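This document opens with one chain alone, in structure tokens, the form predicted on its own.
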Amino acid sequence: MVGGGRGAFIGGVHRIAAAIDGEIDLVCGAFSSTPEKSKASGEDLMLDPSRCYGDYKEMIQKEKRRKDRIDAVSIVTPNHMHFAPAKMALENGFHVICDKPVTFSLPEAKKLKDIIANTGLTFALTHNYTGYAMVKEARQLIKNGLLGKIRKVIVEYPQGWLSFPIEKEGAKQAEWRTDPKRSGIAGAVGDIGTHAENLAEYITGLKITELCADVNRVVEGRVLDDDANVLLHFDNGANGILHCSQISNGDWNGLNIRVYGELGTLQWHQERPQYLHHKTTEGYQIYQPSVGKLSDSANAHTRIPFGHPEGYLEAFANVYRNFARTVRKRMNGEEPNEFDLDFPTIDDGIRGMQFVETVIASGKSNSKWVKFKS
């Protein structure tokens, strides 16, 4: 693991997710940009002190020479520290799983895609919300034609944790997310808007072709956006609305999506992830994990009987498990199946960076619509 040391939030989530299915062991890490903190963090995790490294370069160089070397590297650093360790890990023969957004900028993401192609190694991106069983059920139902032609998509991700300038009060998670030197050109758009974009394209199977964005900095003195409202056009002619906000006081992690087709509607809410709602003018049905006949895709990503709710960590774990199974099969000369390969890749990462750049450009432009370049 690169990053995720003392005081970090997402590193602990990655470690739990990786461990849930018993298919991945954490054996070493460079957990902080401060060598002393990195080694102390590794000791907290009861790792071999000789494999708690001062930085990611030392880790990759020394692990490469070990007979019991690691198989993969998990990168859980702020955005500006994704590309360099991913590049070095891949070029030294290690598979990579990386937190999102994939890189600091779109040019970095495109360079990373070339490196992945040249090495032939496996790369996964933790757009974890696509790991929910009912998200996969929604995707399959739409693919099977349940809704007919998709007409409209509304996807929202409201949060309220940045309603006040807590980055000026020493809140570590707020500090780097509102700092353009570490976060990139976007704040809320890059942090959670990319999750909304990825969820909309994953569930519907459609691609955004152009957009019109209203990008805002609501909290006084904040450099990066903390709120955005985006009109969307999709490649089948459907239109949509994407709203992401970190100043929606009272909301926590309200990611939700409504997909309207000519034959009905599907609705899913991340804070109530066990339930997928199907509505038409004639009736109403709720899909639930382990209840009734579901798709193979949904069943493959459900671990326990209904009544024992699975949530955020299990969805995250599905990305790690599928990544692990793909890597293991490829190492053994086997072909991964469709469920093994069901995790976000560099292409999803590039789409996310294109979304960020297009939204920010649209927010600054006087033009109504800005083309979404692919």
Second form
4 protein chains.
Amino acid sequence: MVGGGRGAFIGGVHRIAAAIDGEIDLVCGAFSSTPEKSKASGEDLMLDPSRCYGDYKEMIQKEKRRKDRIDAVSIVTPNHMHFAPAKMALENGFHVICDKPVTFSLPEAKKLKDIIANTGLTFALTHNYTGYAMVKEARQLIKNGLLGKIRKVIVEYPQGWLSFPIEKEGAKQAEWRTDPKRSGIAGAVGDIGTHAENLAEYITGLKITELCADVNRVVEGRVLDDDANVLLHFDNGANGILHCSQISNGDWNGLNIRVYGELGTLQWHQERPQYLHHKTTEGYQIYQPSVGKLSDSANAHTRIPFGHPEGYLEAFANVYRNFARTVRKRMNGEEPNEFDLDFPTIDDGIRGMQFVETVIASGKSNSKWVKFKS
Amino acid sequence: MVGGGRGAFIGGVHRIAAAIDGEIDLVCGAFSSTPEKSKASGEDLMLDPSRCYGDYKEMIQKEKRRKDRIDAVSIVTPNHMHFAPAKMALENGFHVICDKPVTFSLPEAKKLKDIIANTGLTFALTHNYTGYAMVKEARQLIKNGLLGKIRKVIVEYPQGWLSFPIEKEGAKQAEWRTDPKRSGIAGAVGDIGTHAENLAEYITGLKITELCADVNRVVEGRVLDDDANVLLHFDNGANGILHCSQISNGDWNGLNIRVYGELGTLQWHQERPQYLHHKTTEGYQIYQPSVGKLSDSANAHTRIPFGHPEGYLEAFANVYRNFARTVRKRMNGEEPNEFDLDFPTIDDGIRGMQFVETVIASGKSNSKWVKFKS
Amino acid sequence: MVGGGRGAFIGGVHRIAAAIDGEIDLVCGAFSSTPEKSKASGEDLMLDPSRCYGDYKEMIQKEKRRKDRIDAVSIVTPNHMHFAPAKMALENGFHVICDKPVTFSLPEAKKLKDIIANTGLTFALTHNYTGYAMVKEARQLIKNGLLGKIRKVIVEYPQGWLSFPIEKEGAKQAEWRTDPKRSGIAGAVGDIGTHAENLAEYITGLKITELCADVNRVVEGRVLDDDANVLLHFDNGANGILHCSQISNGDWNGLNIRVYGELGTLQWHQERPQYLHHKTTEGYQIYQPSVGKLSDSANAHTRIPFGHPEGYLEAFANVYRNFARTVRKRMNGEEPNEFDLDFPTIDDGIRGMQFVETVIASGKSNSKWVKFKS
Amino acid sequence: MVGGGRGAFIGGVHRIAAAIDGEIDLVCGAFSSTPEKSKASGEDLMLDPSRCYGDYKEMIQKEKRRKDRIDAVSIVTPNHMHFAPAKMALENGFHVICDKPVTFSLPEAKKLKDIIANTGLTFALTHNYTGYAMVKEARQLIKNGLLGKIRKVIVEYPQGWLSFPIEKEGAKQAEWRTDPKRSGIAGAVGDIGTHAENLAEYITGLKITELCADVNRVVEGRVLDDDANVLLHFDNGANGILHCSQISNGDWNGLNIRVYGELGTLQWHQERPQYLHHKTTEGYQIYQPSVGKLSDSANAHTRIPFGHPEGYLEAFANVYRNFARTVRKRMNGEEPNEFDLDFPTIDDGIRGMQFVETVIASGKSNSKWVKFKS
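Same protein, different condition: the form predicted on its own was shown, now please give the form predicted in complex with a further copy of the same chain.
Starting with the chain above, the whole complex follows.
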């Protein structure tokens, strides 16, 4: 693991997600910016001190020489620190699983794609929200035509944790998220807007073709956006809305999606992820994991019987598990199946970076619509 | 009553709303387009046949000459038939309560304002959704500063009843709603978009200053919009989103609003109108009629104790009751109080028509922002 | 109207319920215990002062002699004042609609049944909760076999408004509800337990055959019960639980029912009455008024389109409307239809009084099961 | 691990719960009734084949001799197979964590208590539902007096998975759950009634003193109960209801609790475990993990920020983590803190077995109340 030392939030999440299914062992890491801190974090995790490295370079070089070397590297650092360790890991023969957004900028993301292609290794991006069983179910139902032609998509991601300038009061997470040197050209749009974009395209199978964005810096003194409202057009003619915000005080982690088709709607709310709402003019059904006949995909991503709620960590773990199974099969010369391969890749990463660039550009433009290239 | 004959939906709603509080008696009407149908409708309502008139002109002329003449006229016809009866009623000394949108076009609305001013009579517009007790409560809480400065407003009004071209299959409501000759330049934007705009401005006390609209005709062959997504800017610097749709198959009458301020959010859903959600980073409260200490305004618009749900008809009745009390007090030379006067007026009607014109204009424009004048 | 003067809660509810559908006119009353108060209440209601009577006897005698005499009497007094006015009204040729529980005691209820039979007049009891459209739907679905054989019924009615001894602090409602001279042998069991019993038997079509009750007086100094937990056996072998309480601080008017059959469950909550939940091991549907194909009975008790919530007052009005239609048709020599006749009668009243007696007896007994006769 | 081979549900849950926090490594097991199956299961789990034992006796004997021997044994077999492996593990120096109900019978449970006391080792019982953060919060709030004196407790546990006689159709879980030779004297009462009893006593800090039970075998041909309704009395004078059922078709895993005190109520639903509802006559608050100021106990059992739902597996993991920390500290000569020690023990197990015996006895008795001894 690269990053995720003491005090980091997402590092712990990755570790739990990797551990849940017993298919991955965390054995080494370069957890922090200094060797001392890295060792201390490794000690917390009861790791072999000799495998707690001072930085990612040392880790990759030394691990490469071990007989019991690691198979894959997990990268959980801030955005500006994704590309270099990913590149080095891949070029030294390690598979990579990386936090999102994939890189600091779009050109980096494209370069990374080439590297992955050249090495032939497996790369996963932790757009974890697509790991939920009921998100899988929604995707399958739409693919099967339950809603008919898709007409409208509303995807929203309101959070409130940056409602006040807490980056000036020592909040570590807030510091780097609001810092263009570490986050890139976008704040909320990069951190959570990309999740919303990824979710909408994953569930519907559609692609955004153009958008019109109102990008805001609401808290005084902030350099990057903390709020954005975006009109969308999709490649099948559907329209949509995406909004993301980190100043929506009173919402916690409110990723929601509503997909409307000719024949009805599917609606899903991340904070109550076990429910998928299917409504039409004729009726209202709620689908839940293991209740009734669901898709093979939903079932493959559910661990326990109905009424026993799985949550965020299990969805995150689904990304790790599928990545692990794909890596293991490929290392054994086997072919991963469609469920194994159901994890976000560098292509999702590139679309995410393109989304960030397009939204930021649109926010500065007086023209109504800006094309979304990819 | 003008309009509201057999088969009309909204006429019955107006009659119930007028009846609930025992302050208004329906005694006469011109219910339909032909004298025969009008009589038949009057008979259903057990009215004196001699007061079931052939058209609104006859009604106004004959009622004017009666000793027990009516005090006020209720207009519940399609949009293109609002102005003429309202004008004639006012000019003959009758107070008027009218369905929304107020007129067929903005110029008509402005003319009507002058007529009202000249006659000195009372005019109410049935933007009924502001009649809910918890909407009143939200308005008061925001006025009192509960949320601090307002930063963001999301108001949505998805319906699905026009998902199919039912106007071609004999659905009377659908016929005139989709017909520019009867509805004016807008479909969904006029019918329900105006409710959303009115609700947002009523609750927040803010005014929309500019907007950017994506206006859609989704069902093939439709002349007027049946769907629109709109970015908003408000006069205090807040941003927002308004969307309204009648092709959101699977939503029924989903008027919802979320207001985000510096200090938290208030959220309200018309389909479960007894709950007002107040959320902050620190907690989550749900306010309900008669539970705990609410504003005098919410209490004045609640009839029964907690846990006994009031609904759409009671909210609609609040508009009628306040109108009736204002009329009665003015007729008695008394001063209506602030609760009596809490009903939508011609000014709300003019803003609504301006909203319609601005959204439709923006929908056709390639510029991002279009000013909302008033 | 007998009772329902200034300050009374339920009188106002009855008046609104009678007014909503425009089929009943309130024209006279004996609203209070003194002629002065009665006149004052009548004035509030804008009634003809000459028809605001000093007491129910005067009202019945004088109305009887009028040409435009009333057709029916509504009785909304405390329990001990139901029998005498009902008897006199019936014996003088007036139909009667009466608040529940029907009388002060079971013998009175049985006598009343005889009087009704002898006069051939119509008598309705306002067990208003069976007036909800989705309660009608539940009854029909069960009748049609949706759940298969019924196995278990859980009906609950927690309220919290008597959590403190407010009857000693001048709360008028609380005073008579906790006073055995006015309420009879039961407090909560009579006031709301009877609603729960009536609802369970109405929805399922089953009859309680025996029960085992834990009857409690929780607030110190109270003479009548304010809380009861009851085990139930039904005539088809199903088991059940009924609990009612007025000291469940934090619940408002929480009448809920869950019916479990071999094939699934139907669940309904009075505070969100528009939703009827149908769940099985295979799925979860929510039924709502006017969404999809519902029973004729549900449709006949719904006034407005989907997504426009109707509430407590409309359900109450359904009892009044059906009573009015039955009376009108019978007065016109017509046969009321099955929907007209769908209101609670003296038989429901007698079962309610029997329920009260059985629960109170069981509460005092050391035997486990006490038979419920009827 | 003893038990939990291929096809078992709860074994997998225990493994995930143990893995989540990285504090426990599964290294050996006797997973099934035959050595072959046990090996196969171990292979699935990528364990060292030499540590996949034929039965628990072999496991304990061989592990005892290893230098890298295990510290603790997890027992996840059916009820009749708890006592013997627990006894042997403890007597050979291994700490034990065991599924519930603790043993086959009350006498066994009491014997086990003595063995634990004699060995001085740590024993945990996986009443996992008390592991939820919001259950911890409820317990603390009640301890702190938020509700005043507790007056009423309603705890319910409806499931529907045994609505049909699936034990005759090869459902493995159903087979042993309905078999008195493997489950003991109770079916639903033992399997889930004990969870409800444990939850009620854990949250309130009260003890049940007597009860009155209606115990049912609803599905024809079943020997053990599949449904029970129970009236409760608590040691502070509070009353209550407990019902549990496995034939409540349409409920999934509906463990719910409502605690009413003088000052309000706390309500919690296992299927949406992140919400703790606090209602009073004055207001309605919903508490959630990490939103606002919660108890140290709730915080200590929450892993991720607000809006990121944790579920059943994380609650289960809290029992494992606390057990692991207690064991580790005791092995290191340290004192576990109050959070480490917050897991169910043999005393909970004994109360559970006493509950089973009392309910079954009451079900057969004609007396109303049966004392609950402990």
